[in-house]
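Next up: just one chain, as structure tokens, the form predicted on its own.
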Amino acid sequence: MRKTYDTIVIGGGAAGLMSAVECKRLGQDILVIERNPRPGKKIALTGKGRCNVTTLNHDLSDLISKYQRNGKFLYGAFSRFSVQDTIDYFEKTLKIKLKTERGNRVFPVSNNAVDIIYALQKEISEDILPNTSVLSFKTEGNQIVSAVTYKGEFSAKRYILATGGKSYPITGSNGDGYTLAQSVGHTIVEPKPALVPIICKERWIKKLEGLSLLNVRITALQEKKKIVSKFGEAIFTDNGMSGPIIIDMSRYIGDALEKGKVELSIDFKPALNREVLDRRVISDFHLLRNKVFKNSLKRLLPSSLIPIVVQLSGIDPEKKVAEISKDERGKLVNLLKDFRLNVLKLDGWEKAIVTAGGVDIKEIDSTTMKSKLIENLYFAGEMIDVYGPTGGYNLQICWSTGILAARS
């Protein structure tokens, strides 16, 4: 006869490993289902390999506006789990420490992602089934029966599904998880790739690749009207842009793009009005007055970024700082106020970081995580329609979540 265990848990990222800790120290019978040899996978991935394991931010309210898709949907698993208990969670029950850095990035002390991986698994080392993937779900009614592998059938009294979205694909994410919740009537809300760098046409970028940008505020615009606009930290890659203020834009601009065209402005200076800037350049232009205007920039721009600056200006790069006119001063300062670059496309789901889209929500409750459409199936995780910045905040999703199902 066929074992029949307390909850099958489908997927060992963070909140299909979150889910089956919590299941196991409630004292159920589990078994996890990965897909790849050993789970966490993604988990080594996130915060550059340290793993930021969430967002030190106390205010549920505040916490919620910071996501950009369906973030109302997460007060019910963020009061059931917050913060604080995420911290307290790792700390206290995984003995895993914690710190926190700029920008209120909670990372383990130890700055090393396989610390997080380790804690959970060894919860349940003996209850991941490796290197199989769910083909499908059998049913009865309005409830699943058993899941469906190569390696035979499993049947549970409860399923959890944290098969994660289609970002990193790498890592295994590659939206099965996505039929097999459509297998059983759920809708699935296009998954499209998020927190992912920017292609852009013009081709001399490639001239900035590696270029880091601080404090640069960077505007998206379509039809001269504002879609989103950020400040902070950018990077110009070999085709494109990226950093944590280009990837947190990135999925209001590829919504733009569906539209129409799109177009970035960085503005270099965001501190300084343009009068101010214009007298800064003044003074810089008294001071270099018997230099040539290619050789006059040093105390304004990065060096990788003059030559580009001095062919968009129009100005002859030979003619002496003393002869710049007025008008050519201002296109300067326009520049520099309103650098303009043209998005071709998102990069792609290589480069994801996380899904956008995915279960539609109106069919989960948002109390228990529960399925509106199956008695005993429960989601968790990236592979819900919902998702949130960089610095923690899609991890919080996969923690509160993933203990909200494993507790409901």
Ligand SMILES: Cc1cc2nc3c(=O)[nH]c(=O)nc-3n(C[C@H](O)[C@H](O)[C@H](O)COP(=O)(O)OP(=O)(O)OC[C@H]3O[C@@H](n4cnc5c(N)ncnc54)[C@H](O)[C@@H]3O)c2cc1C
Contents of the next structure:
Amino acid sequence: MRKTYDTIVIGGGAAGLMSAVECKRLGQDILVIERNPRPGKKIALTGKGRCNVTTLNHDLSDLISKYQRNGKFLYGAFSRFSVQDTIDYFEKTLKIKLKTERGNRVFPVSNNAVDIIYALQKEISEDILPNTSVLSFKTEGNQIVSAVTYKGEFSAKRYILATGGKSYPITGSNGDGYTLAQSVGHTIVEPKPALVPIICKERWIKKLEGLSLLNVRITALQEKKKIVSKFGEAIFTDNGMSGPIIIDMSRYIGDALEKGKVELSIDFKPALNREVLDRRVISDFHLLRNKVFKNSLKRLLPSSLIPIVVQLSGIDPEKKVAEISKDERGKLVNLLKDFRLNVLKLDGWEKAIVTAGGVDIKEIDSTTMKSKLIENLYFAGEMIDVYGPTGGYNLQICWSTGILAARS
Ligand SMILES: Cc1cc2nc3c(=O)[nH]c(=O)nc-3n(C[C@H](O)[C@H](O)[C@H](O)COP(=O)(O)OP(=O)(O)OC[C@H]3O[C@@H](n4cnc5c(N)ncnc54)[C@H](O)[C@@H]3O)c2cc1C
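If the one shown is the form predicted on its own, what is the structure of the form predicted in complex with the ligand?
First the chain shown before, then all remaining chains and molecules of the complex.
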């Protein structure tokens, strides 16, 4: 007769491992089924290999307000397993020392994401079945009776589905968990890449590749209407833009692109209004009055940006600065305050940090993570239709929903 586990966890990512550790600690007989040779492949990439475990925010309503999609659904999980509970769990239970950096971002003191994976799997390493994908479920009425794999069928009293979304499919999350959920009646809200770089139409952008912008304001516009605007850091890529503020704005931009054209407006000097900036340019031009225009912007702009701004300004690059007219100076100031780029599209799943969309939250009990359709099915992590900005918010979803699914 086939063995019946207490819980089968499908997917050994952040959410699945957290669930499994907690089930084990609660004395359950568990099995983690993971398609990769080893669990936690995506965790290894998080926080540029350092793993931004969470965000240090103890104000629950403020924390929830930061989530870009279905934040209120997380109230049930975050009020039962908070940021502080997460920090305590890592430090006291899993013995991983954490530290808080700029922007309330929490990392392991070792700066090594692999330590997080090791801590999460050390107590359950015997319970992991690697190199195995769950292909389907067998059901009877509204119960799952087994998870079907090429290695056979595995049965449990209950199942936690933690197969992630569609982002970074190279890590194992190719979206087939959605098919599993759908096969037992769940609705999947169309998955779309989120927290993803943006591709622009302008070919000359390649010349700016690698240029980082600090303290800029970028606004996304559709037919002159503001969609979203953020202040902070961004970076030019070979075909568009990335960096924290672009990544955080990307899904809003993606949604707007479905309706029409989107432009980015970059304010390189957000601390100066147009009048003050104009006075600053006048004073620079006065100092450099014997220079030609193309050699006059070093105090205002990074060097790789100067030829582009010179070209877009329409001012003769060889013109003596002293001869530049008020109108021409106005055009320059305009470019510095409102530098436009046309968005072509969002980059794809290979570069998306998370997935927007997934298992419909209306079909999950937010206080237990239990399916409202299937008696013995629970969900955890990115596969649920909820996501947050960069900075530890997405792993916090995994820790809280993972623990809740285990404890329920
Ligand atoms: C480059 C990058 C950096 C990031 N940095 C951060 C950060 O610093 N902080 C932060 O909060 N968030 C970060 N994120 C987001 C965060 O990593 C994810 O939201 C989180 O890891 C999702 O965890 P998960 O367990 O839900 O899914 P996943 O980590 O995707 O795990 C799902 C697991 O299920 C397995 N699986 C899938 N289908 C099956 C199947 N049918 N059978 C068996 N196994 C299956 C997969 O192989 C995988 O191991 C980052 C994401 C990326 C891509």
